[in-house]
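As structure tokens, one chain now follows by itself in the form predicted on its own.
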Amino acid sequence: MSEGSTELLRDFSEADAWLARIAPPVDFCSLRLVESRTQAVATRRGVPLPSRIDIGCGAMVTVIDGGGVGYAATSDLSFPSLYQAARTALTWAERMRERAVIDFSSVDRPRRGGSYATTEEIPWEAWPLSEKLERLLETDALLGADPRVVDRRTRWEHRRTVTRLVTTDGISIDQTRVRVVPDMVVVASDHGETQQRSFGGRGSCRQGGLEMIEALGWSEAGERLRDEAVALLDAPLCPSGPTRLLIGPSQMILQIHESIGHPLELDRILGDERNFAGTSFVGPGDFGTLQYGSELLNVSFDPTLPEEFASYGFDDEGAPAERRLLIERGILRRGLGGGTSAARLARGGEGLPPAEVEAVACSRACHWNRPPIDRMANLNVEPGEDSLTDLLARAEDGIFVDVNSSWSIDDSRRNFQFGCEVGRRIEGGELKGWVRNPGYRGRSTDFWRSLIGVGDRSTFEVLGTPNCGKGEPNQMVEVGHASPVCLFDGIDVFGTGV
């Protein structure tokens, strides 16, 4: 293939015929075909790095029969291999019947097909490799235009994933998703102090083509990040003590991810993840009753926003993507779980009481060789009514932070401590000088209940993360987060170094 080619390795158009030939006589069988292609171009300290292309292609067969479920995957898409995968999946389904946590035949299955495709205004291949590197080197030169800069990196990554899901119920779903992950890092050092600034801490990522790189503010970022890294070298250490804390969107996405997203995943609440990623402080009885945050807090699961990183038309089990409010006016309404987890909670089990929890379309797999599990997709704090000027005036005297530099949270997602790249003093309702190495800590529900101001649409940014890990065997998936600037009261803030 030529550089930048998006040509498919295999034609998936005959997937329905393939399934008809390989499916055993069972209650349900599905075939999920996936092809992915990732290319990264990068520079470091003015030198282009080797361009890398990763390509993967394979199939997952799911069999449900007699209440059991089984999976088998293969990268060989020939008829004998797919046929054997279906028989292996059937064997596992038969073995599971007497040990299953639920009657899998009773779980809702896909009821309609369809398609989804990312809108891509400027395709990745529209710019040759030489032009991409030229643009990266231009940014690299801006980052390095100060003698105190000791390291600098630039990188653009492009991801394209094509999936086709077909089922013995006659459902067919085709999806093509295209994403870009631009990144730059600048490190400055002087008189024993070192500071780093980055392009959103890899949180600046979108669904779409090359147009999204500029939409995220790439061109103006290089000079600004360099100057901020240098300015932080001479900044005083962030003061310690309880204060009003104003948090920018690039840090809010980490806060949402760790203290709302993961604790609301139903498989964690059910205990499936306790040996690896941990459990959750949220219990089945909390849905509809728990005051998760102040009345200003509204959090949506929304895989329908076209430019957000993890948008799609259907999840990997075929459930249609729909926007749902998880937290409404501070009250926990729903969790992050697909049909299987919702059905398990509804029936009780694992020592848990029955709970009424509506499933959302969040059963996701990282690749062809993993079965879907409960995952975040796009998880957003809804904008409020305050401008940035309003929020600063309400803060009066406090600290502004943005862009994560370190994070720590316990395995039940209750107690956390985060560090940030950006710190500014707020005095008299205005942003003043820099402070270095700001950090803050708290307890998840106490923190969100301290929310006293939510920025309006003008402060709202669509961001995400390309590498959320979970599951055994591990799955790394893409997650979208969007948030306005938010103001919190009485937060324990501190400097994270000497």
Given for the second form:
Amino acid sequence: MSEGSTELLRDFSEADAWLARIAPPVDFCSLRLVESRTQAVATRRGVPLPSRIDIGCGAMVTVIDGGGVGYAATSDLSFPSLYQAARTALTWAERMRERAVIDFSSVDRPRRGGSYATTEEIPWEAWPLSEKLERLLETDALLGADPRVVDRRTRWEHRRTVTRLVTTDGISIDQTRVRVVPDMVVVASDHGETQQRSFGGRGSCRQGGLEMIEALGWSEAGERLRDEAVALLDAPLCPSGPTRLLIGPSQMILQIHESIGHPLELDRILGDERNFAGTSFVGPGDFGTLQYGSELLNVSFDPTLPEEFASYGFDDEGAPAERRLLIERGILRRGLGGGTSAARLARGGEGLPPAEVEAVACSRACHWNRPPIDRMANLNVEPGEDSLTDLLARAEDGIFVDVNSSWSIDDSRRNFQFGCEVGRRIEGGELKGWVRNPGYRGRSTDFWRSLIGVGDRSTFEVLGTPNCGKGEPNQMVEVGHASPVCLFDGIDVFGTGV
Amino acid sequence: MQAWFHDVVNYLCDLLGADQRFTCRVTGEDSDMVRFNGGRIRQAGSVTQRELALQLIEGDRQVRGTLELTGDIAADRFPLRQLHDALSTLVREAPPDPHLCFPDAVSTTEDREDDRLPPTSAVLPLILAEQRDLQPVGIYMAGRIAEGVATSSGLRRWYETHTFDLDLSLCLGLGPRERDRSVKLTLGGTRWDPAEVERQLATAAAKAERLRADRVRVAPGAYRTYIAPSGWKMILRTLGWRGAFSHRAVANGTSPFAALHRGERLSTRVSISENHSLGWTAPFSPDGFRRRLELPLVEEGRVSSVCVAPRTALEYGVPHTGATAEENPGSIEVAAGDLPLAEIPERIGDGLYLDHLHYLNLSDRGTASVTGLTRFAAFRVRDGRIAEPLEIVRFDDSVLQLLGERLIGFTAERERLPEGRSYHRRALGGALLPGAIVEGLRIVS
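The structure above corresponds to the form predicted on its own; please give the structure of the form predicted in complex with the partner chain next.
The next block holds the full complex; its first chain is the one shown before.
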């Protein structure tokens, strides 16, 4: 066969026509195409690491027929391959329909198409490799300018993902998302003590182009992180005992993610994740009634903030994304689940009592080779009215922590223990000296009910995480979180180590 | 797939410019994936994927890239050329790399395991059958996995196998009382043995029956505890991820086992090795370097070796072990002890029996302290007998101590635990581990 003789779906704009050619006569068929291009530059201890270009491209065909659903995913975008994928998906749908968790044909499907694109001011290609490396090496030199620094790393990553979803319901959705993940880590060690500081624990990531690297404060961070790592070497151990705990946005995002995001996922409530990620302490009857946190707590599912990491126009099943409050004045209102999960809950799936829980557009897949499941997207604590000065004054004497270093929570998302890179004493309403190895424990709703202060927009930061793992088969997705500084009362704080 | 691998390598050789070299790794998978909940199917499908990872070297500079491909060389030539063009442009802008490594071996090896798995449709009825009113929840994945590594100087290595992974829980239900109560089992390998699967399901179902009793809460404190092999897998994985066995982490002071490298030692009962001779993984690294098939990491309590990636070897001037860049061992093996599994409750006397652990993380690097929670079957042990199921509890304790002065012993029996992960692609590998009784596991909440 000569080069180019195989008919390939290289131009995603032709997807509608291809779907028409490959779709069997079924209740529903969709073709989801994904093309990704990730580029990265990095240094370690003053030496540039090999630069990278990672290119992904593939398709998932989904068939719903007679109540069953099946998928077939392939990196072969030739016509015979996609045609066969549609037949394989149909075979799965037929094979599982008698044992399906729900009659998939009866679940309402999205009916509106559209498009979404990230605003990217400075494209990755605008700066040549030499300029990127020069800037990373400048930062690397700042990180290393102390004899107690034993390791240091810098990295910029740029992800461009193009997706096109077409369905036999006649909808067509095009989305282009561009994300940047700047990262730096410095490790200092002396007299047997080792301390690490990082650029938000990989939480400093945004949707957008290279302009976001500076918007996240890259230039000023190197010297500061180095000095903080060194200062922590001689800091006293974080004191133990119940106290007022002021938490910065870089740690708040982890707290939101683990103790609000995951327990509100409807597939966990339905038991899909019982064998892997876990269940949830939240039950179907808790929506509309559970006092999840204090009255100061307002949590939004907000895929509309343009710079936030997981913003999009539509989820991977085609549902249009809209902002929704999940928790209002501390009361749980809505969960994180797509239309299929909401329908299963409404019909009393898995032996649960029927419950009406509004779906939000969060059926997401990590790539073309995994089917969509219920995921967080952007999940944010809404800003309050207190300035940082107000919060410190209210804390009086307590501990300030920020930037996660260790995270652990039980499978139903109740019992958590988190460690942080940054710890400082609060004395007389002012930030004072460093304390090392701070950690804190709690139970999710008790913790959120102890929220006594929420920072205003001046303390609000838009962050996220590139790596949220869940699902069988396993999937890693990008998640956005934004939060102000928050103050909690009576938290069990401790220092780890000796 | 192997013929296509050679086609890709030959085409890359054709594309090479003057002064260019390459190493490449080709991976492929044809897998069925059936996810189920409560004995009913949530998602079912198939995944076919082919991928190339390319290290392009020009003189003393290098860049890297990956590319998902179709598996048909006629269709793949165009994207391969595009990637080569892009990397060629990039490598000319790249600075010299003082730690550039390239496998100099020129050989051809082939390891191939024939397909002995039944069709997925034949396996599902056994998995989805109700087990004494218990709900099967989890995933079955099966199919071909292949991996080839080549260099422009003539190295060709191929590994192909057909494996299954059954990762399953038998759950009591989803009501408020049953929600967190289940027994987990993981099976994997190249042979599907229905009798063995049925035996394991029956054993798990019997264990799950014990979970119907009222749970007891244990107060924070120290408890003599049995941790099953899957729990040790989690502990060793957490330590490995944080650099316990990494030369680079030891060198920069971030290894949680740094104290062992300063002369401290674990119990003489502890011997840990990375053992690729178990045959669960390819006998070569992703960059084509031959792996040390058996790498003793801890021998009778003393650190003996660490994982050294080729790049680390150049950076620190030490020999490499063919380790991956993460220097985190795969196919880990812990030597068996002499505690009979059947006598575990009796040997505990009064304490805890933990079948699994959940969501572990390092809580203190200096003391190799790990925190995590109980999950699945966890029981109170009283008077030498398994008693009530436990409410979920959190532990936080030093592994240096648990495997040091507080190790009572390992079991004589060991379990083969498949790797089971499937981020981006199904992973190969696993662990061969005993269970162990430790004194005074610290329960904190």
